[in-house]
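Just one chain follows, in the form predicted alone, and it is written as structure tokens.
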Amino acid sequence: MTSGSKTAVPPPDMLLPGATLGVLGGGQLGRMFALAARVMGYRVVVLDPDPHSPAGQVADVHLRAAYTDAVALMRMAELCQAVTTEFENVPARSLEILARRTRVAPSPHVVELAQDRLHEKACAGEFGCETAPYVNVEDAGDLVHAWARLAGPGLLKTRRLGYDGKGQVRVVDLDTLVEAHAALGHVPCLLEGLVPIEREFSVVLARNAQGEIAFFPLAENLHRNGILDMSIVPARLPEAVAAEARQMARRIAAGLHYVGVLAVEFFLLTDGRIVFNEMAPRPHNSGHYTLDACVTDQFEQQVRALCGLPLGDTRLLTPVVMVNLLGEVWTQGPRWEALLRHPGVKLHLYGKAEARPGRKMGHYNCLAPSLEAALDLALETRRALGIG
């Protein structure tokens, strides 16, 4: 070492490879987080009650217990220097218990906020985002008032636990609203007005505790039966729209002092307005294209944000279309040769033992020199797999 040179000393709040990271949740998002963390040299502890969970299969330690199990939470806090979550419906109380003993990101407060559609939409409004018109429905006594306020067709959505098209029913009059509320179990709901949508898209970003924010390229999302079918990247949006959406997402992330990967879903309306739909305090299905098409993928970015590291480069290396693989593909047996004969197709399976209709079993990314070629490849391979 030459005279006067210094050894770089990492900040005290930076967790370096060799540390142990925890994840609450054992699904595919936890699996991909665990794989990214282990590639980077971290140990991983997963807490999930399923002994065959996809994330548990690749973890160093799998705590097979309920998310509310006090002994398991204490063990996780002892083992882990930092803990994150792979889905927003983990009990916020469990995150609060962990946060008293170790680093937790995103914060229990933000996760709890995202668990309730009413609070989530109110939060978006506070940060200057327009939403579709909505009315709170606490119980059956609110239905007549809610329908009078909305005065038109809409979607009745449960305030909690709805995802992938579940927990929502389209209504066209007061009678169907009453029936829908009963079908949803008379739980608190939002009645949300329909808006004229031209495109659906998402902004996936990461923010670390130092306030650094990095955006991934926007994804244009196509759904079938309420479940994401394909994500097209780069999204076919005017740059002015993309820039405005990034600013909206930035305000939300900064305003919440968010740490981690955050996905914010938007609608572009036919009149050019941008409307907030919902947010997910975690990596997102629409960000899976980053695994093959970006310098840094969303799961490595999640590790970086959790550990207080500088965020990675999010440049798009190639146009890409991500295609979801649902359980229906397994009905006749997947024809993997129809995918793997294409050199631009990258297959990702989640290690789930049982295929069920509507269940996300994997995805694949179609890479090509142009967006048109990537989309053609996605459509060709979908047909070959029997995806309608």
Ligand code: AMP
The other form holds:
Amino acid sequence: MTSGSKTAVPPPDMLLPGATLGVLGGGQLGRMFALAARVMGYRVVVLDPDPHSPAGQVADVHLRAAYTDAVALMRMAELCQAVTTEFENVPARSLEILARRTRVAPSPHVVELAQDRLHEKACAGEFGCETAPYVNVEDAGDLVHAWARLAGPGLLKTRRLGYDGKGQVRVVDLDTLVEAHAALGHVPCLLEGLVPIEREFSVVLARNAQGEIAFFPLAENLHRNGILDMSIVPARLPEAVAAEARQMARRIAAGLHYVGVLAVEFFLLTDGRIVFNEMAPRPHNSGHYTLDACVTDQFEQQVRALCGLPLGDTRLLTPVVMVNLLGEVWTQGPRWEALLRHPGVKLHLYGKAEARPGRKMGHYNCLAPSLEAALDLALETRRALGIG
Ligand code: AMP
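Can you switch from the form predicted alone and show the form predicted together with adenosine monophosphate (AMP) instead?
In what comes next, the whole complex appears, and the chain from above leads the way.
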């Protein structure tokens, strides 16, 4: 290539197919990241202690070790030109060890921030996002003061390690608050005021190191027992609400110099206010619809952001409803034929051997020419699978 050639020379920080990418965590998010990366010609290393992990099954290399295993982390750094994480509760220290030796995105600092609800909410507030009222409960000594501050029904949520509605208890008075704190093991918590929710939705975006941001279409999320049940896209939200939520998410991503896919969950309240709930520094369950319904899916986008590539087109190709498949569906043996006889259904299973109630085993996307038809398809297929 001559020096005057217009052919783009990849900048040194652009990792091209052929490079090796690492992912901490071998669950379904790691699996779908690994699959996307391999489709694009990257090699993939997964670090996860479980010999049967969903991502380990599809990786080029599976390092079976604890996330804190220094030897395994060194090996990962040696093998990988870049590393990401599939869950936010990976020890930040492990990411720091990796970051001293190879590219890591999102940064250990941001992952650590998202591990603690207090820091996460304070950060959202700093970037101008409204949150539900909350009071920190560092220990049992804070309970009386916290109840006096909130003085209304609320949710006591553990600051760390809560997910899918776990680690939170509804409280209505000081007695139930004290009981809830004991039930949660006296760990540091947030006491959060209950807010009147009209709709729940999420903004999934990606930002690369060059500062480019791409938004996926917003997903309207329906939960059951605190676990995501269905995502509906396009979300049934006024455009002004969607635009404001995108702006909030943009301020967070840009303010944190975030690199990678970021999911921000919001509540639209009955009075029209938009409230930040939480964020996940990774691809998100509410972004699984992108696998079949967008030009670029959230896992390819994670590869692109991690590798410093231009971000992919996030255009929605078709209305879609994503339905989560939890372990309950396996109690009677899933009737896949009732699902797969529909040409608009796309099934994704995560390769988990053991189905337990509440465990995310897979999901499917219902694609149809209209949102009504996609919803009808979702409801019909749910019934066929025995999902209430
Ligand atoms: P979270 O683990 O914070 O995402 O909460 C799980 C679910 O509980 C949310 O999806 C909401 O449906 C509900 N929830 C959480 N926080 C509040 C709140 N402050 N007020 C009312 N409902 C809430």
